[in-house]
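Have a look below at one chain only, the form predicted alone, in structure tokens format.
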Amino acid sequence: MTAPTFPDLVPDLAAKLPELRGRLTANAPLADITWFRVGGPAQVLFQPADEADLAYALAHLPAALPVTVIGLGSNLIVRDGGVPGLVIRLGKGFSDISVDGTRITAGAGVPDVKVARTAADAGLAGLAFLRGIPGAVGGALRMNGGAYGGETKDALVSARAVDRAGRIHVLTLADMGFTYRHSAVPEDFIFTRATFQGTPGDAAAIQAEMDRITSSREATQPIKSRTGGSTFKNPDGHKAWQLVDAAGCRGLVMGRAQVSEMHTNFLLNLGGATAAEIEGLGEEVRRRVRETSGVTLEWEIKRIGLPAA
């Protein structure tokens, strides 16, 4: 498949944003930075230097320019036609992490596993569950990420975010409006960092819990494959994987995409799959589950961009 291209907006944006310090890249490939390794380009990829640079850009961007934010690309399908407008990815300027007593503050670009490891090294309990989330802090804040009995809401103290007008907000836990795999914070808020609360614990016991989570993931999830993590949210009273399995979808193939045989709530790129094949397989799974159980599965994986022309 020939990669689509968009009109180059970088010269115009650079002229409108003379004080910008971050990097603007036209028609930047996104497949290389998503775990599925599929999808078209970003019309413009913006990697801000830091929170102030992000706020400056958002305050001066044309109001009609679409803005999309991506993290580590772990729980994401970028469609084959690419993503129009500006795609923001928080990198080095959002990777700081520090410990102050029993609290850990981390930039939105810090992988969740690094927060868990930092807590373990500091002898802080209550954050090991982050070891099981294959994403970064920004994504955990957006969707109340959770795993192995813990959720972001259980440990969060506060977060910072920048809105579409470039205004900076400090949010308390109550402001986040967390529910299962959801935050009520406006969609145009871009999280920049968060502070988590741990509790003093036994270093050996914390490390043992981390090791247990690592072993469990390796034994039950296809983490070495091209996948996007959990595909569907667990409906009330059900486990998504059990519904998928009961619908006969274990190992189901569409093109070069497959439902994992190891864990049926994971989709795989067998090599050379298109985003359309992966998303189409997910929709076929939803259809079969609805037909067999009456339950409509809700996507947990975020899907962005345009289908191929």
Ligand SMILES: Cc1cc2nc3c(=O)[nH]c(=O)nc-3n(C[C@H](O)[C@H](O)[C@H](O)COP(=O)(O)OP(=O)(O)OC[C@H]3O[C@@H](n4cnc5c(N)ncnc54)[C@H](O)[C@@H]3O)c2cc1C
Second form
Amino acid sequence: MTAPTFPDLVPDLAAKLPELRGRLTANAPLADITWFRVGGPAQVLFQPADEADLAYALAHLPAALPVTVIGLGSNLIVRDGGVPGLVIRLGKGFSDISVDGTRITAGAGVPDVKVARTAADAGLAGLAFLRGIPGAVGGALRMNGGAYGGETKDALVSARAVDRAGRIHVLTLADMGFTYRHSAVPEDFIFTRATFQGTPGDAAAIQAEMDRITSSREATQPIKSRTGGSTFKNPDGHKAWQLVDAAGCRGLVMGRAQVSEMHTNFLLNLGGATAAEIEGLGEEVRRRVRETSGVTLEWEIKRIGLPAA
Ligand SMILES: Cc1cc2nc3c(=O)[nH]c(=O)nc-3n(C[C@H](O)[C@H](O)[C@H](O)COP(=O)(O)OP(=O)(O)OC[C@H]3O[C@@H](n4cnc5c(N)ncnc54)[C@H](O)[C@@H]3O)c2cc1C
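Having seen the form predicted alone, could you now give me the structure of the form predicted in complex with this ligand?
Zooming out: every chain and molecule, the one shown earlier first.
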């Protein structure tokens, strides 16, 4: 498939935002920076230099320009037609991490695994669950990421975010409005950092828990594949994977996309799949589950952008 091309907005944006320090790239491919390895480009990819640069950009961008933020792309299908407007990815300027007593503060671009390792090295318990989540801190805040009995809401003290008008907000745990794989914080808020609470623990025991999580993931999830993690949320009183299995979808193939044999709530790009094939397979699974069990599965994976023209 030929990659779609959007009109180049970079010269106009650069003129409108003379003090911008971050990088703007026109028609930047997104497939390379998502786990599924599918989808079209960002009309403009913006990598802000730091929080102040992000706030400056958001305050001065044309109000009508759509803005989308992505993290490490581990819970994301980028559609084949690409993402119009500005796609923001927090990189280097958001990669700081520090320990202060029993608290850890990390930029939104820090991988969750690094937060877990930093906590373990500092002898802090309560954050090992982040070892099991292959995203970054911003995604964990948006998704209330959780694994192995722990969730972001159990460990968060506070977070910072910038809204679409460029205003900076400091959010308490209560402000986050966390429910299962969801935060009620307005959609336009871009998280920039988070502070987590650990509890003093035994370094060897914490490391043992991390090792347990690592081997359990390797045994139960296709973590070396092109995938997007859990496709559907667990409906009340059900496990999504069991409903998918009961609907006969284990191993189901559409084009170059497949329902994982290993874990039926994971979809796979077998190599060369389009986003439409992966999303279409997900919709077919939802249809079959509805037919066999009466339950309508809700997507956990976020889908962004436009279908191919
Ligand atoms: C193999 C595998 C295993 C997984 N296992 C788990 C698991 O056990 N538990 C679990 O919870 N998840 C799991 N996931 C899903 C995924 O890792 C999490 O949802 C993660 O929190 C997403 O983070 P990300 O940085 O990759 O975000 P992305 O996938 O890039 O984005 C996800 C959402 O977060 C938003 N977002 C990202 N950054 C920001 C920000 N700075 N501010 C505001 N919004 C933002 C995006 O707009 C999007 O809506 C798994 C995924 C894979 C591939």
